[in-house]
Structure formats: C-alpha cells, structure tokens
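Here we start with a single chain on its own, the form predicted alone, put down as structure tokens.
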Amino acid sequence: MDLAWWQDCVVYQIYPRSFQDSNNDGIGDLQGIIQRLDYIKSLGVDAIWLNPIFTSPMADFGYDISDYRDIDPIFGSMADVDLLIEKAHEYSLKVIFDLVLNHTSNKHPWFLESRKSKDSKKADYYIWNDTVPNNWKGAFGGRGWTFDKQRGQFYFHSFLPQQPDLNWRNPATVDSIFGEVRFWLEKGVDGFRLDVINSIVKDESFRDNPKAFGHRPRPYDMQRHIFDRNRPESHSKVKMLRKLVDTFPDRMLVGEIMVENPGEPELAASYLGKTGEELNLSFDFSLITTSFSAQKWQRCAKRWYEAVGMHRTPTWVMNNHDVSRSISRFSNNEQKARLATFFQLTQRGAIFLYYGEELGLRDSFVYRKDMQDPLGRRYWPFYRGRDAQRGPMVWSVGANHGFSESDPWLPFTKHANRYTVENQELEPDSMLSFYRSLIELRSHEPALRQGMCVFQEQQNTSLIVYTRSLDETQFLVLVNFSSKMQSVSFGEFGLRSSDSEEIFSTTSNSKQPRFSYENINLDGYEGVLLRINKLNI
C-alpha cells in the first residue's frame, strides 16, 4: 500500500534539555542533537519529535511560550534550527515540533497587549471575566482563574497562572495562531505534536464542571471536565488547522488528548475525524496506564483498533516526558520491558518511542530539594513530579556520561554506566541491539507496519496471540506475559510446525526447545514472531 510517511512511521521523542549538551552549561541543546544525528539514524527511526524549544520563561519548561517564532537561548538560535532541519532531512529523518496552542506564557506580547485594557487591540485574545464565573480548576493547582490588576479582570488558565489560555472563539486569535503554524511549515518542519489540543475551546456560558466521585489529592481531578475541554467547536477548529497543514505537502499533526479517566480511546479517535479530516494521528495512553496483563493489554489494543477503524491510523506509545519510564513501572524488569516493546512494534500504525528507552534507561531519583517540576513541587509527596523520567541521556562511561562537561540540570539514573550507549554498542544482546534489530525488522516487513491485526482468542490467560497479514505475507505473533514457560498448539491454527519459520524472539538464549510435539514453547516473558508459510489462519 502507498501510505504517507506518518501512517507507519517510528518516531523518536527527544527532550532537548536532556539529550546532549554541546556548550557545557549542563542543559541539552540543538547543536547537541545535531551532533547525535548519526546515532539517531542508526536506530532505524523515521522521525524525531522535539519537546518545545521556543522562547519561554520556563515556568513549565517550554510549555509556556513567549515567542513562537524564536528559539530560547538555552537551546540555541534560529540558525541552529535551520541547520537541524537541513541535517535531519539529509539523514531522511522527518522533524516534528511540539506546539502549544491552548495557551501562551503571560510574557507573550499578545497577553501583554490583552491585559492593558478591555479596549486593547488584543483584548479578546484570552479568556477574561469580571468575576470568577465557575468552579474550573487549574491542572497544576488552585482555581483556574487569576485576577490581573492591570486589566481589572480575571483570566482563565488550564495550568499555571503563568499560562493564560487563548480564546479560540475569537477569529482574530485563530488567525494569529495559524500564522505561527504557517511560519514553521514554511521553515520546513514536517509535523507538529499538539499539546492538549482537545482543550482549546471552552464553554461559552462558563458552566460549572460537575463533581467527580472518589478522592484524589489534586482538586483538578475531582471534577468531570465537561465544560473546559472537549467542546464540539474544538473539532471544527482542528479541521481548520488540518486544512492549513494540508496546503503544504507531506506534513502531519499528532495530538495529545487529555482524558477524564485512563483508557478512553474513543475520545482520542474522535479527534481524527470521522473520515480522517482532523488530526492525522492522536495519542491513546491506555497501555501506559494498564497493568501488565495479557488479557488487559489485548482488550486495550482491540478497543483502540476498533475506535480508529481501518481507514484511520492507530498510534502506539508506551512512554513520554510526563510518565514514569516503562521499565521503572515494571519494577526494573528488563524482560517485561522488552516484551512491551515487542508488542508495541508489532502493531499496525505509527510508533512513538522516548529517548533512552532503547537503553533500558530507568527513572532518575530526584530529591525534593532538587526538584524542578512545578507539579511535583506542589503535590509532594503525593506526586513526585515528572523530573525522574526527564533525566539526562547516558552516552559513555565516566563523569557526566558524555552528556556534558558540567553537572547536568537533573541527576542521571543510578548506576548509569550500566546503560550507556558506549557499553551497549559492544554487547550483541543489549537492549540497544534489541531495539535496532526489531525496528529494522519492522522497516523491512510491510505486513508488520501496515497489515491487518487479528487477535486469536486464547484459553491461556497468560498469552496474547495475533496475526499480521498483508497480501501473501502472514506472521503469527505470540506474547507470553507470564514468568513461566507456556505452550501453544499449532493445531489451534490449523498448522504444523513445518508451516512456520521463526523470525524474531525477545529472548536470545531460550531455555526450552521452540517446537515439541507440534507445540510452540515460549520462555517466561518471551515474545516470538513466526512467519507462516500457508495462509489459512
């Protein structure tokens, strides 16, 4: 099938502050990313996604933008961006930027003008009210309304007070936002990850959000966010944005969709549009929030496929800058981490990976006194923030692990020498080698990227079994979520062992013979990929 690049891509997410420091100030930067393009290309990925690099006071580490058309000096300059895009394209790597369009910094010129008075040129660029009109909360604590003395009104902010929400109901605001998007499209950026894109339009009447049941430490989670996000008008705005992006060839949009509760794939899928006319891709985070279980993961995957349908593209993600790394969520069990990656990379659609996953990098330990994340500082000890999963990349053994000659802005993971690229390059069975091999296999097998995925129902609740089929090619994928050896009979699929060829295993030194009495044997926490030589499953 002739698909757009984003429909079966593997994207490598980079948190720029933590990837590579080129000027030895302890903070990663654009020149550092350029220096590591050889490494990124060696992984076999198709694209890189950078968290925000625009000018910002850094109240929320770049998610409070004060100038969409300039680069924060921490990361470099516009010349560095131009060079990065040029060099990445020479490596056949697409470049995706993180755009925050729900809100800006309170230092953005639009807000500085808006707050001057009710009659200012940009008075309606943000959401203002004479009083606190409702019970809406800020996700980072407190109520969602802050009084501005200069204007004499309250403004709404979904997150920090330093992040006022833009008024997407004002056509002039939308025109200005689209101008910023067009600027980067003309620069040659290949796509955008859109932050909390389902929050852009708020209820016109400012109705109260109903209360949520249960008890959580964050007041924001004690509301059902019906009126401050997912308004019907958001879909029309996203359609408009998609039309703009489609005027440039081969570009894409992927959206972060905030949800009420973990596991709402239908909501994420709805922002693709009924016929794919909204976002190109959207994130469903169900697998991140679902416990390690064959039955639960199969239900999640099936529900996501059903929500997306055959004519739109599912996106698969296990980690990002906002959640604990998966290997840490799996109690540092590398076998489980490999199995999760195997499951992810043998699905149809687009794959998003987070830097350091390919090394089995663990969360860093961050003392409270060293905490940077505003969310962690406010809700400690109930929530320890997002710093742990944003620790620096580890390139080599020794002081500061090749990241910088200075102490890094966040601590390295413990025992970092174990995970360095330098060491893992020398180990044929390393996590890095595992990632490279699996990504390479996926890139050479269209059936793994584009083929139909059909789950085979199992009485054995420790297993997920599914086929991937495209034209005359068919694979059988077996995933053992148990720590113990499991067997599957070929007869269940109308096959004999001679009908299959083993292509890949997550375990390099299997303790069991693979085939016995027409059974397929899997070690504990092992995934196996078989090529089927007769199409009858």
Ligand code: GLC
Given for the second form:
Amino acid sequence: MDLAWWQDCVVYQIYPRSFQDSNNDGIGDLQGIIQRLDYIKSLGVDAIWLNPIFTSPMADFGYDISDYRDIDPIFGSMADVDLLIEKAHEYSLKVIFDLVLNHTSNKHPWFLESRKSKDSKKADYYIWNDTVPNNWKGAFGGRGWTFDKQRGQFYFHSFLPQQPDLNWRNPATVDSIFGEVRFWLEKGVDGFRLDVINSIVKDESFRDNPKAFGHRPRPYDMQRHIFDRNRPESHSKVKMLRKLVDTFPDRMLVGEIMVENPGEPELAASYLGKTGEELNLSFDFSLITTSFSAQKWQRCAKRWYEAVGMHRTPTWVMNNHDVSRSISRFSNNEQKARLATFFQLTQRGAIFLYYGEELGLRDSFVYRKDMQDPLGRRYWPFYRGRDAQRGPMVWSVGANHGFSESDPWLPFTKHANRYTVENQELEPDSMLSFYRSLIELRSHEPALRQGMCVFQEQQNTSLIVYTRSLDETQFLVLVNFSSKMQSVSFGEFGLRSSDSEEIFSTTSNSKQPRFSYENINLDGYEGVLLRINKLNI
Ligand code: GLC
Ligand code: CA
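Can you swap the form predicted alone for the form predicted in complex with this ligand?
Zooming out: every chain and molecule, the one shown earlier first.
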C-alpha cells in the first residue's frame, strides 16, 4: 500500500516554552528545539508539532496571535524558524505548526482596524452586534460578548475577551486567513494543527444554545454548543482550506474538534469529509476522558474506528497541552501508563505523543502565586488550569535539569532527577527505552501501522484482545487492564500456542511462563504482542 506520510506517522508534540531554553531567560525557544533535534530523531518519530510560536501578547500563551507572519521574540526570529524547518527536514522530520484560525488576538491589526467604526475597512472581519443577542458563553469564563467602547458594539469571543472570533461568513476575512496559511505553506511547513476548527462558523441569526442536562462546574459546559460551533457551513470552509493546502505536495491538516465530554468520535470524523475531502486527520479525545477500563476503552476504540472507516485515518492521542499528563491521571502508576501507550501504538493510523511522556514525566505542582494559565487563575481552586502539564522538559540531573541556566517559567515536576533523559538513556528498562523500542517496532511493521484492527470478543472483561493484519502478516495483541495475572486460552481464537511467536511485552520481567497448557499468561497490567504464523483468526 502506498500511503501518504501522515496516514501512519508518529508525531511528537512540543510545547516550545518548555522544551529547551537556548538563551537562559527561563523560556524554551526555537534555537533550543534545533539543539535537541538529535534527541527527537532518536525517538524514531516522523514529525514535530509545535504549539503556536507566532507573535502574541500571550494572554493565552500563543493562542492569541497578533501577527501570523512573524515569530514571537520570546521564541526567536524568522531566521530561526527557517533554520528549524531546514534542519528538521535534513533529519527527515516533518514540521507541523499550530494555526489558530477561529480567533486572533485583540491586538491583531485586523481587530484594531475592525473596532475603529462600523464602516471601517475591516468592519466585518469579526462578529459584532449592537446588543448581547444570546446566551453564548466564553469557554474561559463569563459571557461570550464584550462591549468595545471605541466601536460602540459588542464582539463575540469563544474564549477570552482578548481572543475575538473571526467572521468566517465574510469572504474577505476568509481570503485574508488563507493568505496567512499560504505564507507558511510556501515556507515549506508540512502541516497544520488547526485549533478548535469546528468553531469557525457561528449561527447566522445568533440563536440561543439549548441547556445541557446534568451539572458541570463551568457554565460554558451547561449548554449544548449547537449554534456557536458545529454549524453545517463550517464543512465547506474546511473543504476550501484543504483545497488550498493540496495545491502543495504532501501537506497535512489535523483538526482539534471541540466536543462535549466524554467524546463525540462521529463529530470528529465528520470533519474528515465523507471521502476524506476535508481534514486529513482529526483528534478524538475519548481515551483521555474515559476511565482506565478494558471494556470502556475497547468500546471507545471500536466506535472511533467505525466512525472513521477504513478509507480514512484515525488518530490516537493520550496527552496534550490541555489535559493532565496520562501518568498523573493514572495516579503515577507506571505500568498503567506503559499499557496505555502500548494500546495506543498498536492501533492503525496516526499517533500523537506529547514531549515528556516518553520519560514518564508527571504533572508539575504549581502554587497559586506561580500560576500562569488564565484558566487556572480564573477557576482556582476548583480547577488549577493547564500549567501542570506544561512543565519544563527534564534533560539531566542537577540545577534546572539542562533545560536552562535560569529558573524556568513553570516549575519542574517533583523529584525531576528521577526522570532525566540522561539517566534513562542508559537504562534498557526505562520508560524512554520502552517508547523507543515500541516506536521502532511499529516503524518496521506495516501491519501495525496500517493493518486492519479487529477486536476479538472473549469472556475476560479485564482484557482487550485484537488482531492487526495486513497481507500475510498477522499479530495478536493482548492487553491486561487489571493488576492481576490473567490467563487466556488459545483455543478461544482457534489457535495453538505453537502458531505464535512473542514479539513484544510491556513487562520485561514477566513472572510466569508465557504459555502453559494452551493458555497465554499475562502479568498484571501486561500487554503482549504475538506474531501469528497461521492465518486463521
Ligand atoms: C484549544 C487549545 C487551547 C487554547 C484554546 C483557545 O483548545 O488547545 O490550548 O487555549 O484552543 O485557542
Ligand atoms: Ca529562551
């Protein structure tokens, strides 16, 4: 099968502020990333995705862009980004940028012009109204409409008041946005992660969102977002964007789709377009928001595969800059973290990893006084925001852990010396070695990247069992979600033990023999990959 690179890639997400500081101001930057390309390459990944690096007042740490065509000085310069793209390509790493096209900063020249008056040149670039027309809220608190004295009208913002939403119903706005996208395509960027892309078009007559059932702490979540996001017209806009991107060879769009918890895989899949003519990829966050359970995870994965279908490509993600790190969600249980990664990396499609997860890095603890995230500042102590999962990378033992020579902008995780790259490099059984060998295995086995996944129904509710097959190759994957040893009979799958060969286990020192009396034995929280030498499942 001849697939495009993004159909089976492993992407490494970097939060640039926290990866590597090169000029010792305590904040990571582009030169820092360039210095660490060797390390990134050594992981075996195919691409890097950088959270926003464009000029920004940083009200939402780069998700409020005031100039799409320049780099924020905190991260470096245009020369640095050119060099990063060039060097990454020398390493055969694709480069994905994070584009925020739903809104800009309120300091963006388009907004400064738009707010001047009702008949300014860019009057309709944003969403203005004489009154507060409806019940729409800002996801970061308060109502979604803010009065602007200069223009004498209210403007709509899905997030902070400093992040006014662009008006995608105005063709001139869309033209301008596409101009910014083209700028980066011409510079050789291989793809874009599109922020909240299902929010871009709003209801034309500003109808009220209906109430959501149940009780959630954030007023924003007490509404069903059917009129401020997911409007049918958004699909044609995404299609247009894809057309533009496809005029350049080998580029990719991956979209963040805002959903109601615990997940709406069908909605995420709908933004791929019926025949894959919209986004190349979209994120489903079901596994992040669903508790660790074999039955629940199998249900999520099946539902996502079904929504996407064989003709399009699913993505698999356990971590990102918006959610508590997976190992912290699993109460620091390393075996669970490994098992989740094993499950993730043995799925068909595109894999997204988040810097530091390969070290088993925990969330940082951030005191109220050190809090940076506007969301944490607003909702503390009920919600501490997203600083915890954005802590600095831990390279080496000692002061500031090779991240910087100054104190970092956010604290390191506790006991950071336990998780350094430096030490884990030397440990064959470390989390880092585990990630590397699993990524390497995947890269050598087309069946693991592209092969069909079929879940095997069986009696044991602690296990997920599935096959991955492509052409003549077939794997059987067994994942034990319980802390207790489990035994499965080969007979259940119409196999004998002699038909299989063990290729990988998440536990290096398994206690019992793998096979006994035609049973496969799994340790607590163990995942095993077997090659099947007989095609009969
Ligand atoms: C997305 C980003 C998040 C950001 C928000 C507003 O959800 O992932 O970090 O705060 O959009 O742009
Ligand atoms: Ca710096």
